[in-house]
Amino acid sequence: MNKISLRGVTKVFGKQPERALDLLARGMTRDEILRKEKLLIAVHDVSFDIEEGELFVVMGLSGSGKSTLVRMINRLHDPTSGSVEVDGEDVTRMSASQLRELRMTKISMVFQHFALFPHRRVWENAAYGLQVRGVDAAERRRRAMEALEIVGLTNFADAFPHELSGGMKQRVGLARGLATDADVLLMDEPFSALDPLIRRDMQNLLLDLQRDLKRTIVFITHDLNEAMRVGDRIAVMRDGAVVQVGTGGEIIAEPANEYVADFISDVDRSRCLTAEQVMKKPLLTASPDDDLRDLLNKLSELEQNALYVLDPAGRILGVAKDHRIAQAISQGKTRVRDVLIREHAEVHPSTRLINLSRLAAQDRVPIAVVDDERRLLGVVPRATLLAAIAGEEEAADAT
């Protein structure tokens, strides 16, 4: 279910913003526009759905647009032309009182540089949105309690801003937009001011928040590392368009174009891609009722030491290995079920390679890939998992 829709959202900066757009269409850059007119176009033409409770990122080098892009969600900017609908109402046709209904329920922000008032206790800073929308004071301060209890700063509550640290002025921050209940969090590089170690721990408790709530967050953030960890999805934004929507493993196994390979490129990818994006086809498996010395034979024809043995609905019954399978052979046994090894590696297809590379290094026998019933989907072999970390897919396409 669709939370949030973007249909055609375009944003000039300047008079006659129509102009650009005409000027657009009829060939001229945006550079030129910006340089012979003096309008800018922040944002053209970006389309894209937010599901509900989706943790949707959207990332960009300065100047993208992507701040721009978010801030028309809640109408901070208006858009030259296209709709923008936050649960199926159109936020470009509302009226003033409609949007400032809007605002005080159903979207908060969470501001890169805190944006705490400085003569506030940080209970009244997180109480901020309650009390604009009417609340009365005892419930204020109870809601704002809550929500500093989520992000763990009840011990703060009376305190002022300037006796805490960066990321604890930031919790004060997340702990406002979620005293609120409203349902979607636009959060504008949030956490671009920390320092590295702080601006995990964030990003950690963000996750974690979000497993519990399931808000619909939208996340703006140059960092690409920041993006691929806390994003269900990601837009990539160029010169105020988007370029590519996709989860971080999809936009790491095939970018869209060169700017986002490029982008990429320094990635760390084995947080991205996962064990299903990079699985193959086994190149054999067997049934325990097979023959040995058949399954000897094919195991030699293809350099292989060891299958997958899986019963008629294709879930996995274990391993069989060739030094076992000819041992086997040699005391006069004749079926798979007698060489079985139950112990081996496998794992769900969403996940991360960073998390295969111990289990790599247990066996030669490739990981098996399996569903929630341990159906066998695929395999990864070492070489495979390797060059799929390294980023050479061809190696790892020919493995």
Ligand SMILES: Nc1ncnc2c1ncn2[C@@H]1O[C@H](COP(=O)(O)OP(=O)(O)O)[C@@H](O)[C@H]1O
Given for the second form:
Amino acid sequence: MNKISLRGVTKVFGKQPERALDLLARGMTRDEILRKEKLLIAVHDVSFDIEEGELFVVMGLSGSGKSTLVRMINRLHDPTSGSVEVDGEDVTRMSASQLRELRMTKISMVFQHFALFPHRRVWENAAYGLQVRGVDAAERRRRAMEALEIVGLTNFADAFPHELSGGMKQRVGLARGLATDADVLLMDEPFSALDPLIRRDMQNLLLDLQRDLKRTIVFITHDLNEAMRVGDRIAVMRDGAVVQVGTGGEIIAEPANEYVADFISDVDRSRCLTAEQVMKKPLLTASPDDDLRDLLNKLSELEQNALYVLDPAGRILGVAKDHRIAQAISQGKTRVRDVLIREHAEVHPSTRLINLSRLAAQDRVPIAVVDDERRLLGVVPRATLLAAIAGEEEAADAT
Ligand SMILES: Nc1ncnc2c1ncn2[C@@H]1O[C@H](COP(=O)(O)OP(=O)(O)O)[C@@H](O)[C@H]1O
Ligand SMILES: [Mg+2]
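Right, the form predicted alone is done; let's see the coordinates for the form predicted in complex with the ligand.
Following is the full complex, with the preceding chain placed first.
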């Protein structure tokens, strides 16, 4: 279900902003309108849907319109044209009191440089959104403590902000967002001010939280690697327009234009792509009762040296390797079950390639990608893995 829907959303800054829409319709470019009319089209004709429970990233260089776009979702900015729906209600038509209600109950916002109140304790800071809502003191304390526990700050609940490191302060900001129970969190570059290691911790924390809480999160970043790491889907912005929306893997595999291709050229692919995105169908599998001679023939025809042996449900029983098969045949054995060994690696479809490369170094059998019931979904041969990380087409005969 769509939690948030944007249709043709445009925001123009300047006097009589609507004029810019006419000028655009008459074919004037964004640059000309800025130069000649002093009207800045910060966001131009943006449409997309965000699903309930999705972690949706808006990514783009500084000045590309990310903050302006996201601030139209809770109407901190009024769109010049277009509609913004949250749970099917158009926020552009809401009255002042409806808006207040929306911001207090449904949407909360976490900023990069959000202000902690220096003379209030950590838990009071975390409870700020609740106080604004008029929640009573005992309930505020209880909910703030819950949120602080989630972000790992229980022991600092009664401390003051100056006693916290930068990363811890940012976690208080996250707790403040969580404590409100809002279904939608808007996060405007929440980690950009943090140093890289703390930032990575915060990204992991966010992903862990999201696994349990399943809020709808709109997360802004100018950092492509961060976008790829945390986003279920990513909208790439340039000069106010959204130039592509897709999963990290989709954007890497098929950049919509040269701008996006340039942008992703130095992305860390090993941390973005998942096993599912690069796996292949196994050329050959066997069951335990298959005949060893037949299998050896098939293997040599396909120029493979090993295969996965599956039970009737498709679960992996083990691996059969060509040299062991040949040896077993010479010892008078006939069935695949006689040569089964278990020395392969199994991974979940969502495993990142960086974690596969560690496994590939240990083992010459293609890595098995399995579902929750351990059924074989596909394999990742070493050559496939290396080619994917390098961003190259794989040589046709290499496996
Ligand atoms: N309140 C405002 N008044 C005028 N121009 C603004 C305002 N807010 C943002 N802008 C301009 O709109 C463009 C997009 O800004 P912004 O949405 O903050 O981009 P980002 O968040 O991607 O860095 C920039 O050129 C910025 O200078
Ligand atoms: Mg911004």
